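As a starting point, one isolated chain is supplied in structure tokens, in the form predicted on its own.
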Amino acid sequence: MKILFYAAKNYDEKSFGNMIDQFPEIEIDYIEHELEPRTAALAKGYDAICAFVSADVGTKTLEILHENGVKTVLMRCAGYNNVDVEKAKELGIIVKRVPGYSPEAVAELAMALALAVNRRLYKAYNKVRENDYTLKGLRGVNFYGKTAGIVGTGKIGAAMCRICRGFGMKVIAYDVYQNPDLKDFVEYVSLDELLAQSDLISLHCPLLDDTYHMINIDSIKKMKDGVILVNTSRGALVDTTQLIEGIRLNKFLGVGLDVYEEETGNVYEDRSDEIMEHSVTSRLLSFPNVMITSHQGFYTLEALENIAQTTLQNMMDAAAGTKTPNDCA
């Protein structure tokens, strides 16, 4: 079984290379090109392709993959909103993902972002490097005794709930489906109640029609003044232009984003020599209470190992026609 691995980085080759001996039936070729319609034909002669969150796995891409004999799309990530699942089903292409590679990896980054924007760690680091030991602009708040509002309580959201509990916070949550494992210490409330009561709001839900731009100027105005907002889930959960409006209204103590709407062209690329004239992301970065990271929630040793293990097992299951909870189509 041959897999063409798109947008391969050195850490991908290392983590999958360390695991491949356990799957002698599988052969992988790695390329740096991202998966999109103009690169899909490179997969001719392969049984499957492996793609990430930044790939374009839309209708045109899937049609080209199908024309070139590809039977399986392996997403080495949890999200698959960039995949036209219905088109894949129509073409008979199996789509599998990695839903639970390391919930703690993402949740721990979410808390790291919350702490960093609260205590202005990025600013403090740069000040001290310049021999400025004043405390101007560094004041934060205690998390102990505050209320954490977790939107989405699947595996990652549940991990975030436990972290917040460990900080001595009251934990409230909103989800269409309540997680019974959290009933001992999490109170489920409506989204409006969560927005109004929370000192820290952390997003951990999938991107669906109902969640698209769920954070907008109307929802922002329902939040407490001085709230901290963290998004490590999907960029389009937040209307970036309206988030900027909320920041200018001094609504937020801090905003931490590992994902954002403009990330597709930026993720894992070095654009330091470019002038981004119309970038909304650049406008976000102009604010002293905003911190953006480059979609690195998954980037821990343990998570990379789990991604490789699950993705390769997904290939075996697809070849055997075995249905699993990892199936998208």
Ligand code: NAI
The other form holds:
Amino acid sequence: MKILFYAAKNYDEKSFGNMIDQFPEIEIDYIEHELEPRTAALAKGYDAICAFVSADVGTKTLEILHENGVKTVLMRCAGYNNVDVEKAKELGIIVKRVPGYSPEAVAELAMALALAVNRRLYKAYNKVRENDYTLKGLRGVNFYGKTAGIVGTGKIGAAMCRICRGFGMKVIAYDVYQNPDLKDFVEYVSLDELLAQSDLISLHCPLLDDTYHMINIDSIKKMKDGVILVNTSRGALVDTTQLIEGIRLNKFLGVGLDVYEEETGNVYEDRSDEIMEHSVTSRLLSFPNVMITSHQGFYTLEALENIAQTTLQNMMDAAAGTKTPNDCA
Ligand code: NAI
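Rather than the form predicted on its own that you just supplied, could I have the structure of the form predicted together with the named molecule?
Below is the entire complex, every chain and molecule, led by the chain shown above.
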């Protein structure tokens, strides 16, 4: 079985390379190109392709993959909003993903971002490096005794609930389903109640039609003044332009984003020599209370090992025609 591995980074080759001996039937060719309509035909002769969050696995790409005999799409990530699942079904292409490779990896980054913006760690780090030992601009708040509002209490949101409880916070949550594992310490409320009561809001729901831009100027106005907002889920949950409006209204103590609307094209690229012509992200970065990281929530040793193991097992299952909970189509 041959897999063409798109947008391969050295850490991918390492983690999959360490695991491949356990799957002697599988061969992988790694290429740096991102999967998109222009590069899809490179997969001619392969049984499967492996892609990540920044790939374009839309209608056109799937049609080209199908024309070239590719039968399986292996997403090496949890979210699959970049895959046209209906089209894949229509073409008979199996799509599998890695739903829960390490919920703690992402939840721990969410808390790291919340702490970093609260205590302005990025600013403190640079000040001390420049021999500036003043505390100007560094005052934060205690998390202990405050209210954490978690939107989406699946695997990652549940891990974030447990972390917040560990900080001595009251934990409230909003989800379309209630997670029974959390009933001892999490109180489910409506989204409006969560927005109104939380000192820290962390987003952990998938990007769907009904979650697109769920954080907009109307929802921001319902939040407490001095709230901290963290998004490690998907950029388009937040309307960036309206977030900027909210920041200008002084709503936020801090905003920590591992994902943002303009990230496609940036993710895992070095664009430090480029002049960004129309970047809303640059405007966001101009505020002293905003910290952005580049989709690194998944990037821990344990998560990479789990991603490699599950993706290769997904290939075996797809080849055997075995349906599993990892199937998207
Ligand atoms: P999950 O499927 O276990 O949980 C998602 C939860 O969101 C479910 O409980 C679901 O009921 C809830 N939900 C669905 N629609 C909702 C709505 N309209 N309002 C509120 N809640 C809703 O997913 P998991 O593994 O916890 O991942 C969450 C998201 O994190 C993924 O969709 C993905 O976008 C993102 N992610 C980000 C990573 C990063 O590197 N920053 C890495 C992995 C995932």
